[in-house]
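The chain below stands alone and is given as structure tokens, in the form predicted on its own.
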Amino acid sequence: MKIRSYKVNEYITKYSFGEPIETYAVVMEGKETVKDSIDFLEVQETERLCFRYQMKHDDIVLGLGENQRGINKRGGLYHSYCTDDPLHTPDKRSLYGAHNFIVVDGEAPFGVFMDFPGRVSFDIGFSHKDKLEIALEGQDADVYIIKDKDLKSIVRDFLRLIGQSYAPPKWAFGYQQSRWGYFNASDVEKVTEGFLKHDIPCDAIYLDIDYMEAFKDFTVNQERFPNFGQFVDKIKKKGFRLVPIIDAGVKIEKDYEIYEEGVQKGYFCADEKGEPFVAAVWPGKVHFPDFLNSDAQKWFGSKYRLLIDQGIEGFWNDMNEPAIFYSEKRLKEAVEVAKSAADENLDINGYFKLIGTFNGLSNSSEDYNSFYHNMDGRKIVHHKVHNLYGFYMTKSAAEGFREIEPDKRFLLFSRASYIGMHRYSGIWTGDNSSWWEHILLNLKMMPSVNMCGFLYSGADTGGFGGNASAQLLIRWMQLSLFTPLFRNHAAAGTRNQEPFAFDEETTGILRNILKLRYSLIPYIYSEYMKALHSYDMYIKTLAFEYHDEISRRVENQLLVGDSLMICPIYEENAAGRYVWLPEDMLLLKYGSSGEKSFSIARKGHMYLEAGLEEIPVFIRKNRMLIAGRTASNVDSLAGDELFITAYVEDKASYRYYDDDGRSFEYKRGGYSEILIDIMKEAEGFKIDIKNNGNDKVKKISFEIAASDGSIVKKTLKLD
């Protein structure tokens, strides 16, 4: 067995098998060494590569980004293959992302990244409780092994390997409202008026496929949305940005510019005969842009200008696994099967064969093996690079933005993804449902996708499919309050789930949640950007900071930034839940009208009471929570006064980060910091503030809790 080995740094070793496809997932290079074996893993080479590891009894396996089941992936079987599946039940083995990174956390922890763009299966104690087996459908791959002292260090090493995460504009940390079914300009205006009338903050309204002309990318239906550029400007003056969807499939239609250009220049994926491959999605028959071809990638990215020139500042890329409803060839075959069955007396076998023929039309492996990419001169079947498609579509968009407006940050996130795409955009977790189980699934996915670099992430709050109850939406919003992407999205035909679509009491509770979100944006943005700069996670499990055996296995509590622990309620009709505290913390509860209460929660197990109208937050020992005044949108945040709640046993320090929220100046050192130290003294607390370049903050008010539960209040003015 020939293995080329590269020492990337003192912690990371790269092993190359065969002739790997360059995925651009990583940014660090290595120096070649000589090695004939791979650390930790037993390797078997046949028609595919297989890696095996004997897990120890106490090993925990974390990672795999956007995937099902628990945070600890042990006991499950997972397929890394971007899949359009809207029914996220526990038995599903793949979703929209392909995130081939795991950490085996035990006595000698290590991380593994399989940089392979085809199908990968991870059998993590499923076939045998103590055996980890990773199988690749091919023989060409780069494998990275990361050895460091602990879980936190290994993940930080990995994040440095794959590069700095995407920074959206600051307005993208505001609340965002979406629905498949905002059919025309009038519908959108009604939604904006609902937010204004009910005094509910919001930054963005989404346009799903309804805004397009016949579901064609980069078009606007002029009957439904006349004078689109003027409409975008009108909505922005009300305080909202519009965020349209872009799909992967390009409609086959004479005189449609995108289609005609793509055919003429050879920018679409081809079938075995070299003709543009034909499949069907929303518009009917489509061609798929060949995003793995650099010329096609640049061409498609340039088309976003058609909407940017009309005032659009954010996009979501969808259906880019790519999703296929049916292919031309296989639909004909299915129709023939149906015709032959028309006069048959179908028994159970015949009936299910007929049903299966049509159910199997969507997202078929046969179709994925039937079209090809031109990777800058190299012809390769799609199946072998399937997991790169959504990544490269989104890379195409991000690089197009840099050509169109070089120093402007656009909102961009995608449904399909592969590791490396995090440098260009965020993700949302796809078509979930209005199920209580999906609040918990959302909670468990967040640290896993953060481990893979996707800091800007969130779920369809309230659930995409199904009908959300008022109680479910409230509890889900209390979780999404802390996720960077905070979007409420629902499918056509489901109950409306805008915050003002329920009874008056529910609307009031949701209003308070969203007002709290805007007051916490100073903390959320500061912690997000610091995580980005330091190659850290914004959302973590307790195991990243606490090393007791209970904390290692807690899967329903999260650390948010450096200061907070959150314990969302995700069970119907629950008025509280059990919580594990690995140390003493300050329990801060926000009430129904914004009032706050404080108490010291002692280390150990506790029952946390929290009615629907209450939002509990735990502040870690010697940490601070930074807040500001709320506003109707991010652009309206004053930023001149900060409110700090701290829990100080001896000394607490906080570095408050801020930047312009619009440009890439942060990459060039263009940001400000306020350094805050609080020291416990015999007579109270001493506060020291150093302002490094922040000219907005004029005053800071403090509420400082001591370990005995007493609260000291102070207000200081900044020079």
Ligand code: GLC
Contents of the next structure:
Amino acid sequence: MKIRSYKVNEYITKYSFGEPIETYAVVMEGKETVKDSIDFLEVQETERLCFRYQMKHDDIVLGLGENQRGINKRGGLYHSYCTDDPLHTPDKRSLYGAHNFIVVDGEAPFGVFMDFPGRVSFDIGFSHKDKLEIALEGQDADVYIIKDKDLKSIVRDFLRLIGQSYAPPKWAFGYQQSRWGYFNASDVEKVTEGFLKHDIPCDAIYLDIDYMEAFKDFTVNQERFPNFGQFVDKIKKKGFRLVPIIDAGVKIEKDYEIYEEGVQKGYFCADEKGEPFVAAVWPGKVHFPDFLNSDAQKWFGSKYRLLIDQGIEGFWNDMNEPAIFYSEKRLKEAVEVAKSAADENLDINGYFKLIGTFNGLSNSSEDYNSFYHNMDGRKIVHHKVHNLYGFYMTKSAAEGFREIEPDKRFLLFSRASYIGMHRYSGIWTGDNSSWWEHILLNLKMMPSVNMCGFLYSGADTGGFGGNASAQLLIRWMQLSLFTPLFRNHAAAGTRNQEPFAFDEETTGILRNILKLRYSLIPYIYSEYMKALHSYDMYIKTLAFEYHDEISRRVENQLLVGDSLMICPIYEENAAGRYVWLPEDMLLLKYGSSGEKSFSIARKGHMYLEAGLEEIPVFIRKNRMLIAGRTASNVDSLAGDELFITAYVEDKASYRYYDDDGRSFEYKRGGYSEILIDIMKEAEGFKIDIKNNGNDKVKKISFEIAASDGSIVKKTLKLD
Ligand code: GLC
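Hand over the structure of the form predicted together with the ligand; the form predicted on its own is what we had up.
And the full complex, kicking off with our chain again.
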């Protein structure tokens, strides 16, 4: 097989094998042809294209986005194949996303992106502790190799290659409340009342499949949600936006417009005979829109209008791996197996065969191998392009929004994803559980998904499956406080986990966390948007900024934006935890009623005490944290006053970014900046402020800590 190689830029080379499918994952072309071979990777071009690398003892391997296990992926075996699996246990090899990017970070660091829409396996020292083997289920792929000086530069090169991340509207940085089971308008109203009564800030309430008529996309159940448009409006007036779910499968039902139109226009995936493929999900039997066909993609995207016209400004796309409960054919086969077992005396083998037949009904590769896409004239079996399905459903939605309201930012996130989708939306990490282990898993996934461009991300805070305890929810909220998507979501039938669902003391603690979230939005938004503009990550591991051997391997602390290090607590009944400080930092603790305390935490290991009601954050040396006044939702944040907490040894600089938070003006240079410099002088500090176009901020109050722990306070007015 002939390898074609192209230079994309100084750092990136693209290698094309066979006839790769255009995935739209990358935005940069490889132009100049180069002779270069992948000198350090052994390539085996059999039916399964395979790449091997001998890892050095000290190499760490980061990446793979939404996945199980550690931040350093070494030691594990992973399959890139978008999978609907609600039990996120460490033995699982695939979750909902397919993010084929890794960085091998060691003496000669490099990044690899396998742009291949089928199944890929990453054996990262699982079969042999020092061997990395990437195997593709096929021969047609584009492989990008990035070589640059360090981990941070390699990731930035990659983020440039795949294009600028999605920017949600600013309100989507507020807290969002969800639950599968807000069954009718009155349930939703009760939730809004709960927030108002308990003085807890919140921006959005989610509508799960309960709002639909018989689980049909773009319909609303008239009995349970009468006069939907007016209802959306009423809830908005109370200060909350409603965010409905959209599922991939379209119910097969006569006279249901989407179904009828889809069949008539040939927009559904087809079976071997060319008939629309039948699978079953929530509504029973469905067809899958052929999102890989540009006309079908456009058509589905235009349907979001049905809800947008009623005042909806955000959506979550679900079940778009696509999840299949069963297919007609396989259900029939399974029923036959059951029938023939009815009068049998089943021994262990017979019993397991019976159980296995039913357990294997959902999401089976046999089904994924039996329906087809019409990729604009090219017939292709789903299995080969499986990982693109959720991406293209979400692209269809985002492009639909651009047609419907061209200059408005909508909230959009998806469960299934592939690299490239980050330009259109965010992701949430799917059906986790109310387990302590999943707080840690959430923490570990965040830097990995950021590496793949998914800056707008978060987990189901409090856990989706199972029953959350008050303590678990508190600790989880203390982590989600820093994730751009901050949504509490739970499965039907589980214990309620709204912030007011527990005892009064818990409500108080959660209220404080959420009030803090709103006061930190100036920092969170500024850091998020700067990361987006400069192809950076919003959440990183210490390894990106500190190069000592301990920092490279810390897996339970995170850098949030450029100024903060967070060390969340993820163990039940813990009153603190150990923390690694790669340098001196300022420890800022928010107490039970919002009061703050400061101390200098010295470089080295420390035990951090943190009671349930306390929120500790570390401000890095020569950095500052920006806050504002809190509010009940993002739209009512005053924004006229900033509170800056800085730790200054010699000089700290901050670029405070803001924009209108609702349009695409930011892409056209429509944003403001305030440049703040704090210099240590013989006596105290000198502060310099340059305002480039921010007309909201009128006053900045400073609390500046020096290395000896002394604090200076100052307030400056802006003209
Ligand atoms: C899926 C989603 C979950 C949702 C449920 C019902 O399991 O991942 O978030 O609540 O479907 O729609």
